[in-house]
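The chain below stands alone and is given as structure tokens, in the form predicted on its own.
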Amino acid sequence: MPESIGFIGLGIMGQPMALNLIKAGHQLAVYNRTAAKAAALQAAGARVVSSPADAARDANVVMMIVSDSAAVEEVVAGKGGILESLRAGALVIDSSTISPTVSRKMACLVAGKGASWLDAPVTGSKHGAEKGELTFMMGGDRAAFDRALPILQVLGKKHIYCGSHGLGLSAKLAQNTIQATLLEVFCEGFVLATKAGVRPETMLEIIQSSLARAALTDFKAPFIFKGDFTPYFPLKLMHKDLELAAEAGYAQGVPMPALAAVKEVYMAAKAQGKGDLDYAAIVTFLEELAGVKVRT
């Protein structure tokens, strides 16, 4: 059944997600801080509005995917935020990757308006968003999860309920810790092999024939070999997620020595001006130190 949806955030992930909702027959009011990014949605039939409050005003469901915790707080509680117009009984789905603590605070503010909040971060990158094949990790009331499911089935192939508010985000931070570390170690190994004289394609064949094979590196290797770092997921956002994971580890008394080291590699690459490239561009930081390029 078509829903009236306010959609906030039209970046690399948000734009294709919003387009898929329109294609499925939902009525969208869209807002993006940079208005030019809304042009494709307007052409597809969305109503472009001038604030998050306007996006939420006539919506039964509000969905957002923005860059960080500060952006979510601004969208929800800032001037022109959704709290100014949010309907009682509305459902807010936040697919941003932010601090679980901040998310729980937003859930309380939204509850004060008689609405429901679901943290629903995603994995699957740009291509998953375009194909409607994302994986959602969700935290909140089970009733909110059940209500969101028909909408999220348009956007993803897997919808995993993790428990109470914030647990979807806790799962996402753990997942990105593993993903970012896996790619960094892959890059270290390939820089080592290439420096020794092993061809990258030969090394990939070896990895793919061993227990070290991973879907992530199967996907990223061709881009690394071509030196193509067009962003599917920007390096600066991966670094932000690793910072959040480190904060969560500290708060919960969880030692994370590998994360501590890998986070600094992403930080160094970001400091070199590579933050807007795909996070696989961390290989270039290692290449520059070693004086070799992992290219076919």
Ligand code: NAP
Contents of the next structure:
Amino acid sequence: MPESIGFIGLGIMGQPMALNLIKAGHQLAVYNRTAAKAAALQAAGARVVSSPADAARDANVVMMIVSDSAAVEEVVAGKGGILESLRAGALVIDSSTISPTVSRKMACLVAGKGASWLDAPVTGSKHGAEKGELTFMMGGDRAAFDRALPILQVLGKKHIYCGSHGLGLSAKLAQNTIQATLLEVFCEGFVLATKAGVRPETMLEIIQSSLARAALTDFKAPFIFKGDFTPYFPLKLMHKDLELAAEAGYAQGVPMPALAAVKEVYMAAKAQGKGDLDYAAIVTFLEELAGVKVRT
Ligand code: NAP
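Okay, that's the form predicted on its own, but what's the structure of the form predicted in complex with the ligand?
Complete assembly follows, chain above in first position.
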């Protein structure tokens, strides 16, 4: 059934997600802070509005995917935020990767308006968003999850209910801890092998024949070998997720020694000005230290 959806955040992820919702027949009112990014959506039939509050005004469902916790707080509770117009009974789906604590606070604010909130972070990156093949991990009331499902089935192939508010995000932070660490260690290994004189293609053939093979590194290796760091997932956002995971570790009393080290590698690469590149650009930080390039 077509829904009236307010969609906020048309970045790398939000743009293709919103387009897929339009293609599926939903009515969209879209908002992006930088208005120019809404042009493709307007051409596809969306109504472009000038604040999150305008996006939420006539919507049964509000969906957002913005950078970080501060952005979500602004979109929800800032001037012109959705709280100014949110309908009682509406459902708010937040796919941004943010602090579970901030997300729970947003859930309370939205509940004060008689609406429901789901944390629904995603994995699958830009190509998953374009193909409608994201994986969603969700926290909130089961009834809100059931209500969101038909909409999110347009955007993803897997929808996993994790439990109460914030648990979708807790799962997401754990997943990105694994993903960021895996890629960093892959890059360290390849820098080591290349410096010794093993060709990167040869090293990849070995990894792909071993238990160290991973879908992530199969996907990223060709980009690393070409030195193509066009952002699918910007390095600064991966660093943000590692900061959030470290905070969660401290709060829960969970020691995460590998995360502590890897987070600093992402921080160093970000400090060098690589934050807007894809997170695979951490290889260049390691390459510069070792004086070698992993290229074919
Ligand atoms: P992006 O391309 O940088 O887009 C960020 C979006 O947030 C833009 O629309 C930006 O607006 C908006 N924004 C930032 N601050 C704002 C504020 N204060 N008020 C209103 N809007 C604001 O990032 P992305 O890759 O789409 O990622 C979005 C979220 O999804 C992040 O939380 C990220 O961690 C998560 N995520 C990303 C991927 C991925 O592979 N890219 C995968 C899974 C999850 P402007 O256009 O005005 O800057």
